[in-house]
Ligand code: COA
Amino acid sequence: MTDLIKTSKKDGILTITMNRPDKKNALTTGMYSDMTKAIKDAANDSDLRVILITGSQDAFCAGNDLMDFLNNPPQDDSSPVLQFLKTLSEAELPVVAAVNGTAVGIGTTMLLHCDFVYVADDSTFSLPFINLGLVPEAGSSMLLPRLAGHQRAAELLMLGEPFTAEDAKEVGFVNRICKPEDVLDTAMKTAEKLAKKPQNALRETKALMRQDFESVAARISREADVFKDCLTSEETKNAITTFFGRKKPGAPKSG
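Which coordinates fit this single chain in the form predicted alone?
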């Protein structure tokens, strides 16, 4: 486990913190691997009952570190990013997210696989895949239309424009909007309640609610195949080059 992903355990709750504040917690392959391991280990730890995911300082997650991603593109289902997505999507324990600030790309789509999502009122979300010449991931091309309907999902995925905490709640993947200073505490209170529930019934309830996981897993893999093809296209290379050209010096290269 690197310092870029921090974990702590208390009262049956595993807290996973993305800890790369200088890059707004943009994710590298190593960070994906660390989070995957933490979630898998939690399933086999009889002392753990709930997983809580959050980001450090003023950001939740600015998406992929694009430079790292381009240097280590996903080749197959064994790639760290796909292993993380599949592990999160089939996590046996309840997953609670506390979102502070920016949530871009996978920083937003991972929330579709969390059971409870609490966000700061000044949080902003973005699904900018189309602007980089890419397609959605994390099963979002299936899950967002289910939540929001086709037209609203098309607006989010085909325009790729930022949206607010209120928009995210309206779409359906946010439980509650909080003051920034209250987000983590609110999420932790829910985690504490869950930790006290009958655990077998809790796990089985989650499993029943996610009984269509096989179709979601298949969509994650299908998206990944198209995503990989896009990465090698001139259109995508030009879009990413343009994106880098717009970034200010020192800004995180993420998406």
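Right, and the form predicted together with the named molecule of this protein, after the form predicted alone?
Just this one chain is shown here; partners and other molecules are left out.
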């Protein structure tokens, strides 16, 4: 484990904290691998009953590390990002998310695989794949239209503009909007309630609710094939170069 992902266990709850605040918790391959291991290990740890995922106060997660996209692009289903998505989407234990600050790209799409999502009233979300010359991931091309209807999903995925906590709740993947200082406590209270439920029934309930996981897994994989090709395109290289050049004197501001 790197210290960019911190884990702690208490009263049956595994808390996974993305801890790279200087980069807004952008996820590197190592961070994906650490989170995958933590989620997998939790399923076999008889002391654990619930997983809680959180980030820092001003950032839940700024998405995949854009430098990693250039230097370590995911090649196939064995890549750390795809292993993480597979593991999260098939997690046996209930997953609760506590979101403060910004959630971009996979920072937002991972929430589609959580069972409970609590967000700060000033948190912001975005699915900027299109602006990077990329396509949706994490099964979001299937899960978002299902949740929000085609037109609202098209707005999020084809325009790629930031949206608010209220919008996210309306789309349907947020349980409750909280004051920023209350998000973690609220999420923890739900995790504590879940930890006290009959555990076999809880796991079986989750498994029954996720019965279409095979089609979700197939979509994640199909998206990844297209995504991988897009990553090597000039459109994407230019967009990422523009992002990293945005603070240089005279560089245009990225949107």
